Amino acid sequence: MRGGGLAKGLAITLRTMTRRAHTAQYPDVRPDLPPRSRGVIALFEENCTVCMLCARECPDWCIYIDSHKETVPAREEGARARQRNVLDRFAIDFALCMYCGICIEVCPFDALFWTPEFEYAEYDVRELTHEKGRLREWMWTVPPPPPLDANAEPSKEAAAARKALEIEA
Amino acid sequence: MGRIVIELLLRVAGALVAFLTLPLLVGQLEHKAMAHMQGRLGPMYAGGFHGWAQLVADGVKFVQKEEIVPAAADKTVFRLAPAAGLLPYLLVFLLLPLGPGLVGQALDMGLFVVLAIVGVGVVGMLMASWSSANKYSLLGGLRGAAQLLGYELPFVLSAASVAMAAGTLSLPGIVEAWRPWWLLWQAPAAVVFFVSGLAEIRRPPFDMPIADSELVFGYLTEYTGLRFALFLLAEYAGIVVVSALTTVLFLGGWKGPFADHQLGWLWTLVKVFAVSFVVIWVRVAYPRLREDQLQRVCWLVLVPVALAQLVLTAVVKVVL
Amino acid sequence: MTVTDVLICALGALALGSALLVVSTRHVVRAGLWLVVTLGALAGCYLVLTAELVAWVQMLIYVGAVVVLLLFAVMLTRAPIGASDGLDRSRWPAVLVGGGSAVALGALLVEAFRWSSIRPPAPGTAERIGAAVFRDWVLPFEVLSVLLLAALVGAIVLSAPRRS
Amino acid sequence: MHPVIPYLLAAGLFGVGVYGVLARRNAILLLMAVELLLNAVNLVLVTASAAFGSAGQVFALFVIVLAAAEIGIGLAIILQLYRLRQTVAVDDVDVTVDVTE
């Protein structure tokens, strides 16, 4: 029918005048982010390597690493002392950073994470750049993984774990 | 004569203060309904309990920000333009009825003298496009003057219907004169009188002077400050005073289910509502029509249906 | 002097002079500004002397419409922002013509009606006047439609584009 | 009241639009002056009906609806040149030419 298209738009927008607004109160209210957000990245400092891959993968060069080479006394007699390096310095500057979380990808260690922090805004560039210490307070925010599909199988380190502690009882 | 003079201050007070009152509830309804419509919430923070005192808040904002005249603009014109648009629609507050007796001044021809004021609103807009020295701005004039020029005309002959049908030019004669089954005689001509009464104060979905994805801001594109305030005000008051004409000559203005007389003003205000509503309603639901469909409907819908109106009105009125 | 003839005065003064302002600036656009304040002063007059459906004609009809186009017709023409150079010819004969028949006339009134006076009828003659019209003057109101048709038709037929 | 007054302005009125009619150069300007000698005539049309009964202002009326109409078409009559000739000026006019397209 002609101009039935003119009582069908009036009626949507009625209809959505008497439903709920989808606005967050932002300020307010906080918002409810999925646990994979991509709001900031955080640094596991025990488990880095200083392996470098993420720094050299990243496309924009926005991680800094700075390492040093530290010899770790053998641990019993006869042994060889070994060499481990140890991380000085870890930075990410969020001003370059454009969020591909390839770094996270790459990281064989799992010392790299998302978390849904967004609330990082300075008034002056340079303090975007965040060095290990503020990159490991974001770990504290980092939301526990979802759980895994009633009958999947169990997470590797899980069924390893487990294992090993079937084999002491 | 003492009495005489104070009665007239006391009218033209009323008037002022409906001038400067009901326009602002207009747009905080503008606002909530509009965002609503959307799925939003609107503002929510001035004035604390759901962004009541937004407008007022964006008044103080207006009058604070700087006035920037273009250097290339005639500048008295360009400084005088708010005023040529708003003027006509304070005008016309004084000589719209809000209850039995409760109007500015009840005049013999009410309806022929606001029709003629707000066919003057345009010269404002002219002087606002010429002067502002800029290619949108006049491009947004000479639509606008196409537009009002074209719509005038359905305006005043669905009005003249209703005129016709009261036998009446003085707007407080025709909601005497007014019965509920007008509202089913006289539905064209409201519809026509609504719908080119949003054309005449340049709503969407007929704000082609405007459009502002096509002409920038059209003629409003050189204004700032407190000048653009009196536009946005103008705006409203425009919503208002169309939203009122349409409840005086075809709703049956203070006539409502009982007590008109005590509660005139009440039924009176609560269809200005209404109908104002409608106008948001049909703004956030309607795109804005192109030029040639804007005249298309003009000369080949409205105006037809205007005239077969008034036909139908002369019959009935021979008839009975 | 009365009430009337002092706003009479008063708002001729101001028709008189905005009317000079219409012939006389070099402002396009001003010109037709100006054209609006004579004619809403005019309006004032029509109201005073209590014709008050010819002073609201006036405003729909003069100052809705046909200023409007005036407007609208001076845009269109590329009028610029600004004093424009060349809108006048010499002006000296066109004083003296303007003032001759300005005198002329002002001297034929002024000798017909003397300082007589009248007492101008009661407001509200919206019903006479529509009385008037179709009762006595039928006949050219019905011509002036013809006319009116006829302009219309005519401006269409100028305004259209040519088909080769 | 007395008539004379609005009599006089509109003998002024006249004086003023025949100096624009003869004066001015541009077109739309010219038609502003030929408005202004119809407001005289209406001036005086409105006045007597004052004195002697409504058929003044019918005529008055009469006059504004002729406004409108020479409106209509004098302004088309000027785009048109305009858009023949890129001016309104109307001595630049020569009608013995024949600009048809």
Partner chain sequence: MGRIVIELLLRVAGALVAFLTLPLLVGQLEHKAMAHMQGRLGPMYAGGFHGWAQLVADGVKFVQKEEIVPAAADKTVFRLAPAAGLLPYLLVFLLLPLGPGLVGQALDMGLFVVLAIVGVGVVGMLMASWSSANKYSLLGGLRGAAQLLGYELPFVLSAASVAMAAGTLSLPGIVEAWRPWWLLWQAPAAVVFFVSGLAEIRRPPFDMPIADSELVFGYLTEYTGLRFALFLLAEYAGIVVVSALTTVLFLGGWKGPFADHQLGWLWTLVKVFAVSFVVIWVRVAYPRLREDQLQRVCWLVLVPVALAQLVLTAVVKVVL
Contents of the next structure:
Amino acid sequence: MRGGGLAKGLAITLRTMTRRAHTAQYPDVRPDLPPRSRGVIALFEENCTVCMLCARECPDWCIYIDSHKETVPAREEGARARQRNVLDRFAIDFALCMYCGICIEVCPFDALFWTPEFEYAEYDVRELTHEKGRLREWMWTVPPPPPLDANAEPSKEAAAARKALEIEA
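Please show me the structure of the same protein in the form predicted alone, now that we have looked at it in the form predicted together with the partner chain.
No partner chains or extra molecules come along with it, only the chain itself.
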């Protein structure tokens, strides 16, 4: 039948015009987000060892890290002094970031976290580069991890520690 597609399209249009809209009035009504949704990335500076894994693995190269070496004196007499990296600058350019989460996954020291905050628009694109101070502020919005399943098997480390305690006793 000629024009059947047009008739079907008009029928769908008429049907949906009579239904009530489900539009959420965003600034007034906050959306219901899943508990572990991805928003902005937060930095827990104390855990960062400046290993640079996050910056190396980032496909967009939007993480900027600067550091310097600092000599730590020996703890015991006769031991040699050690050197450690000190974080000078940690910045993420959210104008470039594609929110893939690779940086969070590769961080071996849990220094980066997802936060559910998504309202950080700026009038100037240069202000979308968040330095370590601003990334630290986002840390307070990170939700706690979900509780462990009570019926799950204990981790291998916990089972080994329990077994060692039983052997000692």
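The model shown is predicted, which means the values in this text are computed figures rather than measured ones. Whichever C-alpha set is largest while still superposing within 1.5 Å between the two forms counts as the rigid core. Numbering follows the first chain given and starts at 1.
Positional change of Gly133 between the two forms stays under 2 Å at the C-alpha, relative to the superposed core. If you fit the rigid core between the two forms, you'll see the Cα of Pro144 move by less than 2 angstroms. Gly39 is not among the residues whose C-alpha shifts by 2 Å or more between the two forms once the rigid core is aligned; its shift stays under 2 Å.
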